[in-house]
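In the block that follows, a single chain appears as structure tokens, in the form predicted on its own.
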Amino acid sequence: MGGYVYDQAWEQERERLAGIEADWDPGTIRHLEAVGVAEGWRCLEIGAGAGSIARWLGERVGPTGRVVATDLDIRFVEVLGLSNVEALRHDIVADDPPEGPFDLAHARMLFEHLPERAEALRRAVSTLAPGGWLVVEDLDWSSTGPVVPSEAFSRAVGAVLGLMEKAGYDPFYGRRLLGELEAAGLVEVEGEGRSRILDARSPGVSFYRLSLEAVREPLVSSGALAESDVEAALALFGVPGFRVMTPTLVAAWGRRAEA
């Protein structure tokens, strides 16, 4: 799976993937509930993460109930401790999808990344039982950025989002979710846009600050930042009163057609 500019080995990338559980999870799961998922279902988590969400279709779904959580790296995944929670390695591109069928597959913020993205949803809906639900969330960029106008935090943010377009990640393809799982062959499709305002108290702001901060590096050796571009954006972090809208997370979800 390419497309992905992050390491998991980074000293500070539990703390970073913390910043989007935060952030989201409560809003992911609300969708989850939404769609019924229940004691004794089978759910497949394609890109785990740091594993919350694993961890909480885990304990919803019960001892009758199974959960396959997968990701390139799955080392925060293995920790989780739950006897009904499968820590997978696994490439959703690449390799041949988990053993299913699943009555629930569920992506964040992944499909985004992979250049191969359309290839990789198919390949999510195969694992799905008939009548089975995927839940897809993925960002659209356009209305992120600071509440008060920052030089500073704009360049910071255009240097990082191109550095990831350059390795295939679509900043807008949030905005197309529901047209892609309608394409896929799904029903039943809906979705929801939610963005949040941050400051600094925010535990979701590690998020922002540490992402910027894990690819420092390359942006400032390929010159699309300097060094004083980086210490900038990563100030405003503490200023009080500074606030960030997020980009807005899309959730979609659909239906494979009943046999």
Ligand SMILES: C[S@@+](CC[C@H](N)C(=O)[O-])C[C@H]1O[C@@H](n2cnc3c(N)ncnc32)[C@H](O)[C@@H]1O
Second form
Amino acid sequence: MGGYVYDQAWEQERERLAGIEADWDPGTIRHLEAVGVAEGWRCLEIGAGAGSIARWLGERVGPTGRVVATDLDIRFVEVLGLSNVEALRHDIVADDPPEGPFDLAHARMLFEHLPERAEALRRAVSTLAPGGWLVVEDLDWSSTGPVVPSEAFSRAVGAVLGLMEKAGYDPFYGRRLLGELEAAGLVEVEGEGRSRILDARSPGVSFYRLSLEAVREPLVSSGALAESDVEAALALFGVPGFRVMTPTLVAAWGRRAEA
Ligand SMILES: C[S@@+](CC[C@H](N)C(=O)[O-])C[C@H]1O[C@@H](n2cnc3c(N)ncnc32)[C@H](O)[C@@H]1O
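In place of the form predicted on its own, the structure of the form predicted in complex with this ligand is requested.
Next comes the full complex, this chain leading.
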């Protein structure tokens, strides 16, 4: 058991997820364009979150294409308002795979959270049409840190990762993704990592600030952090000149062999 520790019902969750989109959407779109997503494609967006990539896919594949956008909680994707995007409440670990076949399945910052990530990946692959592409993006925390070393920052990141790891999170899944795609039987597997340098004015910084806020209660009640540690870490985002290098988001892609 375990898995994802963030609650979509939290009042600031939409804003936290929007931070992910601000940081990573341009690179994700570049990778999706590179595998050839085009009009008429059938696409599966797994763990769609706040839905920006489901929306982009819907616009890209047009009226002759189809997008199924899944999540444990579809409150943000069911309001996208595109007739070719279907929001599906679905657990990639426990439920039968969504009905395909798909020319593309994509998941970003999802499998890293799941203790059953190998099975989830196998399910995603099973939805692909022959020749269909899987594009998976997961973080690797090796690159992260403030540009000027900060004890408060390191303590907070260590505590948040510790909480997530107890639930099955793998902070170094990103670097292993290509091997996992090959193990799942995909061919033409390649990958690329990208990292951002953010400051207090970067739109995507809300993801880091709100990720700490979201788990403040369990961190403080378990004694992993004191309230003063949380406040010291949050205050860093208001310090002029404070910059942080993000984890590396590894994108890996491969395709199902033609039958
Ligand atoms: C870190 S967010 C990333 C959201 C989106 N993929 C993005 O990159 O903008 C992870 C998302 O996966 C969803 N999720 C977590 N466990 C899941 C599961 N077992 N099946 C489907 N979705 C899941 C969460 O509800 C959340 O929306």
